[in-house]
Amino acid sequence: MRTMMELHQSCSNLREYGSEQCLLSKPDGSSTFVQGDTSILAGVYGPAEVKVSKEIYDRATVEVLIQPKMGLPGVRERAREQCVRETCEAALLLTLHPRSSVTVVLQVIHDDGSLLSCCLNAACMALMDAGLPMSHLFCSVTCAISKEGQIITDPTALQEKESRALLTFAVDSVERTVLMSSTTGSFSVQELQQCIAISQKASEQIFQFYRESVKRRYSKIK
């Protein structure tokens, strides 16, 4: 079992990470977050109209929409897709908004590893930026197990491609609770138990940074 120690120093490799908010004039909000060389641009419409054959009678319907750098969506960006849409429907009040859409509409600028973390974490950004309620923030950590069984945090594209197992999570900021999990590859239990209380650390550093870059923000308005 790994010690406090370790943990705090797989916790420490997160590539650096950088986001930007109220980017794009016509959605409701908007974000870009970067982690390393991997960026996403996020844009957030809602509370809107809903189409009757999607409407929900007591809350809101939440639809993702993954568009890749280049080309059409497809199976892998509809799986991303799924995962990015329960996370934010475990967080957002829906019940607020009845019988309307919010749309997540998420443009990969560039991969270099840990996608579906960034997609989620500049989903987050945007959401907090169109003001929507929620009921908790959500931030994401990517680990990848390599073949030697090094936990190896916030991989790269090179480093993905050469693990035996990847596994993503998406965390709650009130609880550290795992909302969503993604994984590809074979693991043990203990490996998988390794990896979260991994992610739950390294997702205290995102929600730091959430703080700040808020903070910022709204220090500039004043």
Given for the second form:
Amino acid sequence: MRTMMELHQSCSNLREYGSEQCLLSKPDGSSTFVQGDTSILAGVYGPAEVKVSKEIYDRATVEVLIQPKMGLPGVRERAREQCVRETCEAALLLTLHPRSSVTVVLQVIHDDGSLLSCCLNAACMALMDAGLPMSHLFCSVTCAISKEGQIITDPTALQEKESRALLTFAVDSVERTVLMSSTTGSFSVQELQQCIAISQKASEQIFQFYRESVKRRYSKIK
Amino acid sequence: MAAGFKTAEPLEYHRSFLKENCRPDGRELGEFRPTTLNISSVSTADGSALVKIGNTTVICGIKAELTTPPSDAPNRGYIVPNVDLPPLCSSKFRPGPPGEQAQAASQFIADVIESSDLINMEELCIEKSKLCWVLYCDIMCLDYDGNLLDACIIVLLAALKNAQLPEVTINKETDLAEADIQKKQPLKINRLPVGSSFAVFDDSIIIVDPTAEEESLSTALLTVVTDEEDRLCAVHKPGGTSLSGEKLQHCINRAITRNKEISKLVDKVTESTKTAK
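Having seen the form predicted on its own, can you show the form predicted in complex with its partner chain?
What follows is the entire complex, opening with the chain shown before.
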């Protein structure tokens, strides 16, 4: 069952974003998430069997694999995997599936900036598609601070390269608080607070988009 | 009897201490463990340091090698940090290729070096497109008791301050590099980034400098790296439960105070070796 690709032009500073769910037949849940030119394909397997060495007696074990577009996964991918994994662990109700595994595989189709954000958004949509129980949804926004001090949301690869700081935040859907923060470059405390506020505002649009796309998918009116 | 309770219900055991605003090892919620620093521990390395935060022991050795600069940055040298968590330091690390925690820590240290502008990379270049220094920083944990990232940043900073590089000239006739081992120059460190790690318990209580047990029971971990001008170099919270704005601000303030404490420590130790010579 495939849903139409939905493209949403936002009035805030986010690039055009869109998503498609349930496009792969083997994973329990799958999705793509596109932000401008950055595109990520996510597949979720779970709850499934877990190796005895990795099993946790009272919770499910979450594994995340990020495959870059070229080459083998390196240290950079491992750091991103840690961010995605811990965000998913906080959102999923892991105690409902002890001694099981939830595997999230993310494939980078194209990287044009805001890669970690796109990975998190794709992972959330894929987890929703797999029907795994979650206590809240999450979405992610990247902010870049240019050399002049201007804050750009959802930067392209070129804007990221020319910025002096890059901040990625993951926001939860219930209370809009910060779940995950990953930053490079140096910035002041005021700039941090501003970026958090901007990310929380931009996340409203993405959560609205999640809601609409799921509503459209499950509504009986075709 | 307390030991039995601790094994059977570790979370309840910790909660009973947190209710009284203290921790099992007697510390306050905002108190760091005693930090000791030793430099020039490894005589075969160009720069080295050893740091102990409580029981967590981390050592760093810096080896400087000559190489050609990368083609996309011909006038800059580079630093390659590598964090190693051997099975020696804790039973949760198995022998074999580096696990996720070690690799994520390596990437974090590389990002902090880049973000804080610790060393001017152009100073590591000897001749554009021909010769530059590459500093291999090997950070190894000898005893893992929580708060790895803070210890890695301190030990790297101290080792870089301690490092001495020989003067290198290129012989015009043979076009080979000649290193003069008698003349050694220390590295110029621009910034002093210092990290502070926090653990969040039950979504509301924040404790500073968690031990390995506290880390495993916490619901989220946060590391804030500040430099001496109170600018933030990294706010690293790789997921876990959410943190409100005021709590984050509280953590940043604590990190700024910690920066001053550690800068004084590093300066004191560096000065003491100079006077000893």
